[in-house]
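What follows is a single chain, given as structure tokens, in the form predicted on its own.
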Amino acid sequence: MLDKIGVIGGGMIGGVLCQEIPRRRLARTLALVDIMPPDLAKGKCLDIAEGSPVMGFDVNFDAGKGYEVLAGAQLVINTAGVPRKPKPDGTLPTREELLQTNLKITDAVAQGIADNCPDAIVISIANPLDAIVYRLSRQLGRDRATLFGMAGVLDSARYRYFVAEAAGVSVENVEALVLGGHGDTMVPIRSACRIAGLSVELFLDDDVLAGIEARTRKAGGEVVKLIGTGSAFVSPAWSALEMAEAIIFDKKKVMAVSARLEGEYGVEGLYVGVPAILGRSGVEKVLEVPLTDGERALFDRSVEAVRSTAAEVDRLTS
């Protein structure tokens, strides 16, 4: 258990985080900051506090519109940003189309963290994921151990669910890994997908797997279209909490993380989804896994998409 965890943004994802952190007893104090009037952060935290006797947990809350509520937080989860919503013509904005608006929000987030909890480990969920965490890194000047993004855990979970559903097995039997950028170029790694330790190709044929991999790449958009007024919120929150628990309990757990690469996979300075070991100090090691020639080509293409977005970040903020 930590002394204090901060959540930035009290929307749908932030709301799930604020329920789950006390329920899982991850921190003695939960801080929530959200600028929405009249005082969304205080209202949500009061609602949860009033239900705490029913759920049987004790927790303190710091909540408000200002970032000062984050003072002393050891871990911060950033959800702040404009979500993907269908346009009037029914099409979805790309994650890159959200960039300009969300960069302004991100700069305020970075300043709030720098002023109030400069030593906190930061997990960022806001989209476009790789670009936002890249901008946070530019603003905060952090090493890669203490600032990273949540994307691969969610993308891998979606891949696992679709495989389990198609194979007729428990999701607990499926291991899967999705690498690259958090968008349409993400790369489900079929060669690393296992069902009870066995190759997924023993259970599902090539056509089925190709369909699952295509669906995985578009899974976020599928949820957006079905909901109609927002994006996925429960699964991203649970995915971030899996990362948080690996840190809080020093699990040394291997999971896909949007981490800054420092020569791994031939990439320097970009935030890309790769396998990493998460423990008490954050990202403790980035792992380079063997890929087939086809997977490596797709991964390189995804890296180039991330590189293009990072260049756009630099252009918009120069």
The other form holds:
Amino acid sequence: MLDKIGVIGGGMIGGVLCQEIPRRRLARTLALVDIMPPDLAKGKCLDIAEGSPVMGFDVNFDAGKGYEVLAGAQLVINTAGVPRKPKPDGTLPTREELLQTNLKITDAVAQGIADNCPDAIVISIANPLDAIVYRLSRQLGRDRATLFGMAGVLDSARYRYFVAEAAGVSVENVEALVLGGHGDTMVPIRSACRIAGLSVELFLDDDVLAGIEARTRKAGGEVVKLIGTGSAFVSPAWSALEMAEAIIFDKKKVMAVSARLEGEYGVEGLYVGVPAILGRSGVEKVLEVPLTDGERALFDRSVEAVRSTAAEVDRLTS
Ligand code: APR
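For comparison with the form predicted on its own, provide the form predicted in complex with ligand APR.
Below, the chain from earlier opens the complete complex, with every other chain and molecule after it.
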């Protein structure tokens, strides 16, 4: 158990995090910051505190609209952002306008972390993931161990679920890795997908696997279309918590992490989804795994997409 975990943004994902962190007894104090008036963060935490006797957990809350509630946090999970919704004049923001807005929010998040918990390990979930985690790193200037993004755990979980469903086996039997950027170019690594240690290709035909991989790449959008008013929020929160637990319990667990590459895979300075070992210090090691020629070509293409996103972020913030 940590002394204090901070959550930034108390919307749909932040709300699940604030229920799960006390329920899993991950921290003695949970901080939630959200700028939404009158005081969304305080309200959500009061609701959970009032339910805590029923669930049977003790937790202290520091909640509010100001980042000072994060003071002393050892781990921070960032979910702050705005979704694509009509502007006051009724028109939809362009992709670039939305990115600009979310980068401004990200700069406020970075300042809040720098001022209040400069040593906290930071897991960022906010979208567009590749752009936001890159900007946070630019602003915070951290080593790669203590700042990284959650995308691959969720993308891999989606792949695992689809494989388990198609093969008629438990999700617990399926291991998978989805690497690269968090977007249409993400790369499900078929050669690393195993059912109870056996190649997935012993269980499913090529066309079924190709269908699953295509569905994985679009899985976020599939949920958005069905929900209608928002995006996936339970599975992203649970995925970030899997990373948090690996850190809190020093598990040395291997999972797909959006980590800054420092020469691995021939890439320097970009945040890309790669397998990494997570433990008490955060990202303790980035693993370079063998890929088939086809997977490597797709990975390189995904890296180029991440590179152009990073260039766009630099252009919009210069
Ligand atoms: N500081 C703190 N919180 C902020 C800030 C800010 N500067 N700006 C916005 N927020 C808050 C909003 O008030 C809102 O409550 O962030 C919260 C975001 O919550 P939701 O809109 O419900 O979004 P959610 O579904 O939780 O997703 C959060 O993660 O997966 C991504 O695409 C998703 O970028 C989005 C993020």
